[in-house]
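Read the single chain below, which is given as structure tokens and is the form predicted alone.
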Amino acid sequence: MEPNTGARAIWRLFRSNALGLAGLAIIGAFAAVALAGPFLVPYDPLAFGSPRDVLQAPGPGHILGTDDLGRDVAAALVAGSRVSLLVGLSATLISMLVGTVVGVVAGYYGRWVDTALMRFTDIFLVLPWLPLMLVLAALLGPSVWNIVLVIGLTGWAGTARVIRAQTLAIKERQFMERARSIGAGDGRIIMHHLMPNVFPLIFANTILVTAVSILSETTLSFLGMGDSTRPSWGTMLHFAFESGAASSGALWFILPPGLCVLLLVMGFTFLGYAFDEILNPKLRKR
């Protein structure tokens, strides 16, 4: 990593990279529209139609059309943007808090922490991913904060183990035996020269794993695990699933949150790819 790489340098190199340019105007674009959506759609997203509005088409009135209970899929489209970044973003601060912690701890000080952070750390990796989520939601209540402290607290051992790696790597260099040899203490090493060096790498992995807590927010949401009370793009498909609308050609009311979710995952994911390119030199230089 080039810790000392300055603002400029990196945008330059992040201008030049065009998967990073589409992943940025795709998230871009979803802030946008999850700031001005109030302004966007005037329906309630949560406001039941009559039953003449159920599963109505794409038309004037209702332009993305409606859902099985009359409701304006475009106002819930734009609500479930919101909960999607907020709950990314949250949960990928937990995540990386408690990642960073770990593997920072763990490969600094190595020996017992090491041996006894890193079989902790493996009873996570080693463990269904999905079922733990989905009795940890169940455990806690169906509720978005809730849903951010699962995912943030089930997603971290992947973090510990990266972050772990390349504090091994740096911790073995000159400038960290000179650092003890004038008699820094370990507060003082760890955050003044070790977390500079690792910092690029858990700033790029940020930007991954929020793609991965989008994902996993959906996917509890798809499963019933959501908050009926904050639409999001996951419980726009569970019901759009529970109604058969798939079957009954209402295509309108099932594509839009999946391709929002789609969408949103790769330009975060292609943000984050960038980041690695251009902050890792041999990546950059392959």
Second form
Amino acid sequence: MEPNTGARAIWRLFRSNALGLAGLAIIGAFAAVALAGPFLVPYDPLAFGSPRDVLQAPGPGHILGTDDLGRDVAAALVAGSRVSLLVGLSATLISMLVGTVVGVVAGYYGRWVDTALMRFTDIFLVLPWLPLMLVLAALLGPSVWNIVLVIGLTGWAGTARVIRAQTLAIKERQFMERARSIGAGDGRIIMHHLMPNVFPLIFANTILVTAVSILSETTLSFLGMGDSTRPSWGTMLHFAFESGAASSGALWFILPPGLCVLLLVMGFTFLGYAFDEILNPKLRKR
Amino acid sequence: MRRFLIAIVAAAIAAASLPAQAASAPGYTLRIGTSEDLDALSPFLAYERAATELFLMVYDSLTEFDAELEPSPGLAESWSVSPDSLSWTFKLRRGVAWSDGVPFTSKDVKFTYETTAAAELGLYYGFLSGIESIETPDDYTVVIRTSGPKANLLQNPTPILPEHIWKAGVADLETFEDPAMVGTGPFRFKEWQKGQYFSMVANPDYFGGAPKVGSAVFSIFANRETLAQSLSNGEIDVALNLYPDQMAQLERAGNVTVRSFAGNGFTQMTINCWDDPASGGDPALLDARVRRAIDLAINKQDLIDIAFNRGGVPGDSLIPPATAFWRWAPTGGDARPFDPAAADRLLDSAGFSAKDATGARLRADGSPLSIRLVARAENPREVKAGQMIQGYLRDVGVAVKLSTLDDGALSDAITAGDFDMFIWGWGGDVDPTTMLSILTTDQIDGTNEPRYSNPAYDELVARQYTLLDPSERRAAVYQAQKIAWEDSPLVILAYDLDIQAWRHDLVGGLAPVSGGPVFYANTNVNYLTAVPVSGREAGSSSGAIIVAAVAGAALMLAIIAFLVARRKRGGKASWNDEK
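For comparison with the form predicted alone, would you give the structure of this protein in the form predicted in complex with its partner chain?
And the full complex, kicking off with our chain again.
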């Protein structure tokens, strides 16, 4: 393992990275709200207000106003943070698992395995991403876990490419040659010699993919593929748009979920870039 | 140089004046914005309201409704009925030709009616029930004999189809379509781009006089906001299917006429009543008590106020208030106002009294009672209504799994009988038979989507149109409605408010039909009277924009040319020396 990737060294570098710290703070704040929120602000998506509660502007009872069915926007926002984060992280996990396995296997074994896996990856890279997700989501039906599956299974191709490139570079290094010459098997070489060196890249990539996953979830839910009983920010935006909140001036319904998505995605992007810079020596400032 | 500039400006002005000339030529396009698309071009396959509107425009029926919804001559010029009320003689118009030039004769009528009745497909065969035989003594006479008196024979909108085209499809009506839609109507079908638009051109030879517009196009809008905005911008002349909260904004503009009226239709939640091993429905729903409990548990007034933006009145019976003469409204002991406690008791008595820790009801075998509900993804109001119903039913211990499907996928599920409940709507007709027949046994696999079957109901519906005395007939219609209300295969959520608006500065000649709708009115009269407002042709506003744009571009070009020319002459040194 290279000396620079030790946890302590990384933390030292990270501490001096303002962008990374900002990203971490944003994500931390959202994670805290998502974890503690449901206990602080109970939200029942099936409890509707009376007709006079519909689309009320922010006021004493509702700090962020009410939505098109008379429910509190602030409570929905807190409940939505949970779904958005959950979907974003779970989908990323699937993406990273598939991407890493495909990338490492293709890069390590090379030859026809590489060719076959990379052509398969290319298919996923060139397929238009949004229509593919929409078709899959429509086939599977609206549910939070189906959305996780759809985003996870369509978002791994870029990761596979990056991991394969790194694997190819490391495969040529001397310590790999040495491991093989003392009789280590493929499994051992991959797990003990290759993975530790690919891992920093996987880590940095995970954070960036999370940002994309959260955005994908918002897109799908906005287009009406979300689960209306477990509303995410995207689902909120969907109903805000459909109920004409934008043109009737109900900005309290449309802006908060939009800003939350923006902030959270920005947080992950900042953090991702910071780690990319730290873990990728070529990018590091001296 | 100057001469060149003058040439540019002259060309620009000439170009700008072109669209204005084109717009003033005959052939104004009546542009209608709607949220409803066609589902098929064949009267045997179509169920959507947009398709019946298209059929009114490109086809004709023997008799047609006038602006007061009274039967008036269509392809039949005159008619008479025998003293025993069993034989009707129709005299047809002479000199009518199909849009492909073939003359129209009585053979087409006989062919259409016999084919429609035998096929038992689509929305129209119900109108032909009770007809025993059709004879054509000559090319312009049709004699229809009925098995009993038939009170609604003249209220029959079945489109007459050309035999020479459709005889090729008789064997295969479930897939056959006539892509040209050869008809006799005031318009000729042009094209249909699914999800985008369908269009027609005027038939200059129409027997009732050519339409005053050159063509008509229905644009499909997925979003009501865009629909209202397009009307304000003058991109369309007419907007249908608007929402109540859009009315004030449109009326404020001053150049828009907005009409709101109780539409002849409703939004209902259909409950699967199919008692068959092949049924995909939940067995709990086969019990009428459960269905009544569902009806009781829904606060329809709040549902309308919140989910439908106040766009309707709470629904109960099968016949909407728009056809007040035939409507039976449940009162007294028959009435079922919102009452969750009564719903609870009914569900208890139906055998679902056991509950789990969260208050959700259990079936006899201990499994949780969970019912699927489908709302149409395209319709945000129905999705919202679905969410609210989910909440109301949870309050009485019935778990509902809500999902959204597009029209096509839902239609497939309905055809297969694989659903528990779904939300959709029905549009009615002038005659009550249409609305009543959506629950008759012979309409299973047709319009009877809940697959409900009750012989007593069937008998009443079959009898009512043989009763020539209106009050006798009404008594039977009332009784049929009462049975449907008790059995509740449909939970009628709301009689929808229909809102239609048009730019009266662009198009005139439009008038409400019988005090109600202007379009989707069971008659094509407004398509015949619609006329562009003189002086304010469609192209004029966009023409003005084009003039301004071209003039602006010409001015820019002139300035640039002027500057370049100046620079070349005066500033030669600084420009060229650098190079």
